[in-house]
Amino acid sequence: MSEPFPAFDQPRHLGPAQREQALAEFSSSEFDLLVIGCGVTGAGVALDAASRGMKVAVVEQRDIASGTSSRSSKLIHGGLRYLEQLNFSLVKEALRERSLLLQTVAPYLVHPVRFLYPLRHRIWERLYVGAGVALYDALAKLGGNKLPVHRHLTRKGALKEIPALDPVSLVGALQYYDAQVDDARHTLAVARTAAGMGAQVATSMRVTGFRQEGDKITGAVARCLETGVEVEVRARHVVNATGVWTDLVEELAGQDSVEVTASKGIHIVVPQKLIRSATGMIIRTEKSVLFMIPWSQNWIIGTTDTKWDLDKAHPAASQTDIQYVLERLNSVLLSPISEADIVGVYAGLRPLLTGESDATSKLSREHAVWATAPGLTTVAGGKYTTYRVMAKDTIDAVIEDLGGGFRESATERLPLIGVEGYEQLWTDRASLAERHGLSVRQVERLMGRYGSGVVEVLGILRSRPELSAHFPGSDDYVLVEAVYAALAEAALHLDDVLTRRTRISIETPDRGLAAAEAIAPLMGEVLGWDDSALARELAHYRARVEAERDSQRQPDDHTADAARIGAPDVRTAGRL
């Protein structure tokens, strides 16, 4: 008989105690906040209303960043085609997160990457984009950038670089740096750190409709997905971060505020050894810029920018889509890169406020702060890069509201749990590895994922050490970070594990289904389930899988989406 797993029961373990203990304080506590959406701007104002003193409750009607939160390009940066729109106010705030996610919040899960540029045309061109790049620089330098800057590269400095490149493509190139994140664990950190400093944090849990005094809005009523418990959450103020599902909160409030715009992004992910390049690259192409970014054994391609108006909870990537950054990539390729390449393909939803034109290219990617209805104030558009930023207009906001009595946002200098000993714990990293029966290499990714956090995930091998294995198709994971996401990290389905705690649904060519047969009873010991709840759960994972792949056959969006939506959702079928 296998030896139970510890009990984490601190705040900070987001495990199925504290989920209940969370289901409780939402019944028989008043809040001063509750938080509608658990993205990255949603968990930002959480994080930043719980570091002032607030007591906070926060609501996901799925997982954390289940949405547009782990679809994105995975980077961190200001954003170099804003300079050509001149929207320099925007690129300096966003350098200057940046560094503050590389130097103080986030340095465990937030690293520079390297980008190449290819030149087309001489002269004008690399004096154009030079001009551009140094601009860029010098903004990032106002922020605190300690990333190198960038350098001009002749056509062999950059074939040097990217062996791959064509060498007809380009006359020469420049090289500049940025950062880049595994979005899905940084929300995840993010949320959790706000549970250490009392949020109170609940997903599967759909917000169904608004209480309310006279004309002012007093909390939420949320049905549970797991259980179909309704409970009423009580609350001096509420804040709707629900990105795309903006326009559809405030419709269960009775209002009609500003329009937000769903704009589909999709990317692609290929095998590392297809493409020999020691760096990633940016291609301008006739709508916006391609990026190819590096992923541990991998590079993402991506991304698109068109407007989706079908399901928000399933975007879905069209094979049209697929072709257009195949052809884009493939214009600068010695070698091209073919369908059959190609190991992952997500799609995900930027929540852009409506502007005068209706090309989403063109939209608001600046957020807006405003008050929807008395004691419901609204969050929407933005960068992920400056989540932080948004959620400290946001309890600005709520605090004027409330009358004041509350701290100043200090979370620009407040590390994410995971931060606090990662330092030396890095240095120590052989020794580490040498006493849980693991190589440097795998203690040095899962640093990359948890930080200082390592200690906790490692501690459960003492017991069960048959979980130091890898997860089947990918020795990027240990099945002991499958039982910690359901200890510690609110995972609450393979679908969860599979696509946001760990990235294998991307990452190899099964989409995850060898690893989802390893894992499903690893979960199920931590949350409980039996024979039937286990095949139902392998059932839907594999549904989901299928239902991607049909929607990549298909020529365009609405055909794709019939397709993604033909696999049923777990939260809703699976426990009611």
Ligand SMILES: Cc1cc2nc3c(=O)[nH]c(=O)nc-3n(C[C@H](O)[C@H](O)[C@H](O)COP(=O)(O)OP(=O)(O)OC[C@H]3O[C@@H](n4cnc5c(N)ncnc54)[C@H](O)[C@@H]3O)c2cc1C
Contents of the next structure:
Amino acid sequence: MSEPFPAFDQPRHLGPAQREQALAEFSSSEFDLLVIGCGVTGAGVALDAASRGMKVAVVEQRDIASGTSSRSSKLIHGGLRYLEQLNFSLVKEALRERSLLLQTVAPYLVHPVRFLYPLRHRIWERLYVGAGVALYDALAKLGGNKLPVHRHLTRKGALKEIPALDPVSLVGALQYYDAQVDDARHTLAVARTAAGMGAQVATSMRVTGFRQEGDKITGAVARCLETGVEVEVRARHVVNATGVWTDLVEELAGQDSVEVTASKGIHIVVPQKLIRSATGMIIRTEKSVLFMIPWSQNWIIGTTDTKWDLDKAHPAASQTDIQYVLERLNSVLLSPISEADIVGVYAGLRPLLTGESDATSKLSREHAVWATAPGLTTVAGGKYTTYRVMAKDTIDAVIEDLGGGFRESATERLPLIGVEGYEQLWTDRASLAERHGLSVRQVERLMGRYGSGVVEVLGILRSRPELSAHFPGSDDYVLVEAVYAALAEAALHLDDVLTRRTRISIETPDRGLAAAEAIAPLMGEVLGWDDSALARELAHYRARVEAERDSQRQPDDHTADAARIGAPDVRTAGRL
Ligand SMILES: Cc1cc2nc3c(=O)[nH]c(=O)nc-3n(C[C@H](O)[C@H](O)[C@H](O)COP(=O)(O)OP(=O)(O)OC[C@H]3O[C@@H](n4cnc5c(N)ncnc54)[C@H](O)[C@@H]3O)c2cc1C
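What would you give as the form predicted in complex with the ligand, now that the form predicted alone is on the page?
To see the whole picture, the full complex is given below, headed by that same chain.
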């Protein structure tokens, strides 16, 4: 008989008991604010509101960050290329956010990353790109930047940094700094910080309609995708933060104010050892740019920009997308990367506010907040990096509509969960590793995911030391993480852990299939899965992986919905 897991019962612990309590509160209380959607925007809105003293409810139809917020390039950046579009205010704002995230809000989740820009034309290109990165650094300085500034490299210097570059057309390079984040884990940390301040967060809750008194929206109807039960959530104000689903949710309110377009971007994941480089890289493409970004033992390489009209929950890369990325990458490498070298692929949808241009890469990345109907505010557009500003602008508008009564936003000084105590623990990481029978590298990787929350995660090992074994297929992850995800991080399904709490689904050639077998019984122990639930979870995960692989073999777009190859959606489990 195994020892029971410790109880995690603080508001910040998003586990089964907390979910039940949130559902009970939804039907019994009136909230100041209901937030629909828990991507980074909705999570940010919830945190801004809760930290100003509002009583907040958040409903997410699938998993936290299951939409675009787990599928980005994972850069916290000003966007060097927006300078070319002369969008200085957007770049300056985003660079200020970069500094805040690196220094105050999420220092354990957001890390500096170096990029090399290879030059292939003499003089004019160095002058042009050099002026751009110099301006980038200058704007960053205005926002409190502490990262090193850019530097010019000779051809020899560039090859020293990236020996894998093809020297033939190379004339030199520029190197500059930006920052990166594990987007899904960061969004989770924002949501949990909001929960710690009293927000009631529930996943697998899809808004299917609105509650109305006269012409005023006074809440929403949400259906639980686990049980089919519907609840009415009463709220003085509702925020629609549903990214590429914005139009659908507006339609539920009988409105159709601004169009949000979905633009697909894909990334491939390639083992780091196959491209010898000490730095990330950015190269120009005819439409935009291509990034090669360090990611644990891999490179993340992307992205693309094409229209997507299929299932928004399951965008997938096609063969054409993959070949596009490979061709652009190989145009600068000495030894080409082939499709067989790819260990993972993912696709995401940019929520773009419709602008004048038909080409999606030219649509605005800036956000907008607007009153859709009395009692309903919508926020959309923007980029991951600026989620905090989007959230502040939204809640400012909501509070104005409510007639005031709440504090000013203070999220720029508010560290996320896991920041407090992190630095001291980092200093002590060797002894932490020794006490728990882990390597220092494993503890460092854990601290990069949980910050000071690592103490809670490792605390589970006291009663269950066998969980210090790593996931089959990846020594980056420890089994206890799957248990913690179900106990405290709102994970309800295998896919939540394999795709977002960990990123094993894009980091290993088997896409986490071996790990699935090992962690399913552990998650089932927390979530009460019987044999048939366990079998259904495994079957669905396998089908999802197969649907993704199948889409990648097709030249045209197909969704990666497992239902396409016959498996029921695990969130509705064929019951609804
Ligand atoms: C390929 C790509 C690369 C990118 N790279 C970067 C980058 O490097 N840096 C950067 O700053 N930005 C980047 N972005 C942009 C950034 O990722 C997005 O702007 C951001 O993640 C959008 O977050 P969101 O919360 O608005 O949307 P989402 O994350 O999609 O969240 C919306 C949520 O609403 C939920 N929802 C929808 N309908 C309902 C309903 N009826 N009821 C309940 N819930 C519902 C969805 O399930 C979803 O979870 C990138 C985007 C893409 C596609």
